[in-house]
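Single chain ahead, written as structure tokens, the form predicted alone.
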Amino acid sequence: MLRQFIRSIRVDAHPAARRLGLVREHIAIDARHARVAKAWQSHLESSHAAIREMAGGCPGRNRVLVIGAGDCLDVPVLDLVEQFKEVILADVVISPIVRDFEKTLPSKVKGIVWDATGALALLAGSSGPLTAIEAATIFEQSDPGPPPGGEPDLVISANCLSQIGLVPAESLPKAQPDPAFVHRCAQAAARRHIRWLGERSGRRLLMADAARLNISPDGKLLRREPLTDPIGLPLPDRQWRWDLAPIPEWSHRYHRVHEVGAWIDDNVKLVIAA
């Protein structure tokens, strides 16, 4: 608890991030990684490999932008520093780890508090409860604006797609009981983020949860919930599993595992026309 409290006062956050649960989620991710770091290692290595491959093949070397940088667990920051003149680490919550990179590499790394949805201020300032349609419309019609730091040669959306609408939606006051509220908001925010990525002039890498799986102790698939099919993404260019929450982290009955996909360039742009 002390570790979590200290982190909560050390992070830099978007003004709406605390009200909408995003600081709390940031701290929870850090705490879970501390508990199950070994289970996450393969996923983090796969994320690093996908980013290194994209960075190595990028013709422009001026700027790389990482959205959803978090604690940079899944981002090989030092590799990016070697290959680009400027590394922008953007998130709605900027951690002390990012600030340490800035201090160590002041001419190369910049951490920027940035709302990838463009909707958080409006949602947090809402005068009353919202319906699912109203909230989803705000996400769909929001404008995140230009990329923080300037247009990048490579933009990486780092495993944040499934969370950017889901987490704030869980904290919004709801006009009526609606089991579809959070689901509608999550999909609307994800579609908007993908459109924004597709509008970038440089290369694009989207890493995101493709499905949630419940796996029994003996390895049987109990449930699979697709996450990216409903928003129009095609099959990913590469895919791996993330042992997110081994028993008993999420449940005493099953392991929670995510299928993670990596979509590259035109596979991201396809969604604009979907």
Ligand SMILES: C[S@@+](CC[C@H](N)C(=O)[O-])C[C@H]1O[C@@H](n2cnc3c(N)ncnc32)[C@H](O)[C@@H]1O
Second form
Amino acid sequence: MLRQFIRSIRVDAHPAARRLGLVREHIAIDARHARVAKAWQSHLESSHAAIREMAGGCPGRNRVLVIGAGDCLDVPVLDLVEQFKEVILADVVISPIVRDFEKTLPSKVKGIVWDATGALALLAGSSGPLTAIEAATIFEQSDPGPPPGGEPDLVISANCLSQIGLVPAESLPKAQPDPAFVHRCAQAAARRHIRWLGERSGRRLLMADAARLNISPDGKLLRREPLTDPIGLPLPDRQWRWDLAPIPEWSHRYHRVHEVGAWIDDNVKLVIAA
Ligand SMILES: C[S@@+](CC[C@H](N)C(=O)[O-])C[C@H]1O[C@@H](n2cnc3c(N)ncnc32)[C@H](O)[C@@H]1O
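Can you now output the form predicted in complex with the named molecule? The one shown was the form predicted alone.
Below is the entire complex, every chain and molecule, led by the chain shown above.
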């Protein structure tokens, strides 16, 4: 509890992100990682490997942008520092870990509070409850603007796609009970983010949750919920598993596991029109 309280006052957050539950979620991720670090290890190593490979093959060496940098658990920041003149770590919630990187490497690393959806201020300031169509339309039509720090030679979207619409949508006041509200917002925000990534002129790496799995204690697949197929993303270039919430984190009956995908360059696109 004390760790979480200290975190909540030390993070630097977009005011709309605080209002819409993203600071709470940031703190929950940190707390879960502290409890189940060992289970996350192979996912974090796979993420590091995908990023290192992209960085190694990147012709431009000026700037790399990481979106959803969080605590940089899945980002090998020091490798990026060696390979690029400038490393931009962007998130709606900038953690003390990112601020420490800035302090130790002031000419190389910048942490920038930035909303990848471009929709959070409008949503947080909305005067009344919203229907699912209104909220999803705001996510779909929003403009996050140019990349923070300038156009990058490499942009990495670091495991934030499934969160950017879902977490704020859970906090929004709803005009009527609608079981599809959160889902519609999650999909709209994800599609907008993919279109934005597709507009970048440098190399692109999208790492995202491709599916949620419930796995029984004896290893049987109980349920698989695809996340990126319904949005319209093609098959990923690479895939691995993330043991996100081993029993009893999420449930006493099943382990929550994510299939994580990595989409590279021209594969960061929508193959099904929304
Ligand atoms: C699952 S975490 C990613 C983990 C992070 N890469 C790490 O290694 O710690 C998702 C991250 O996306 C960020 N995020 C959520 N919505 C965002 C938005 N609209 N713009 C930028 N970042 C966002 C969250 O604050 C969180 O840090």
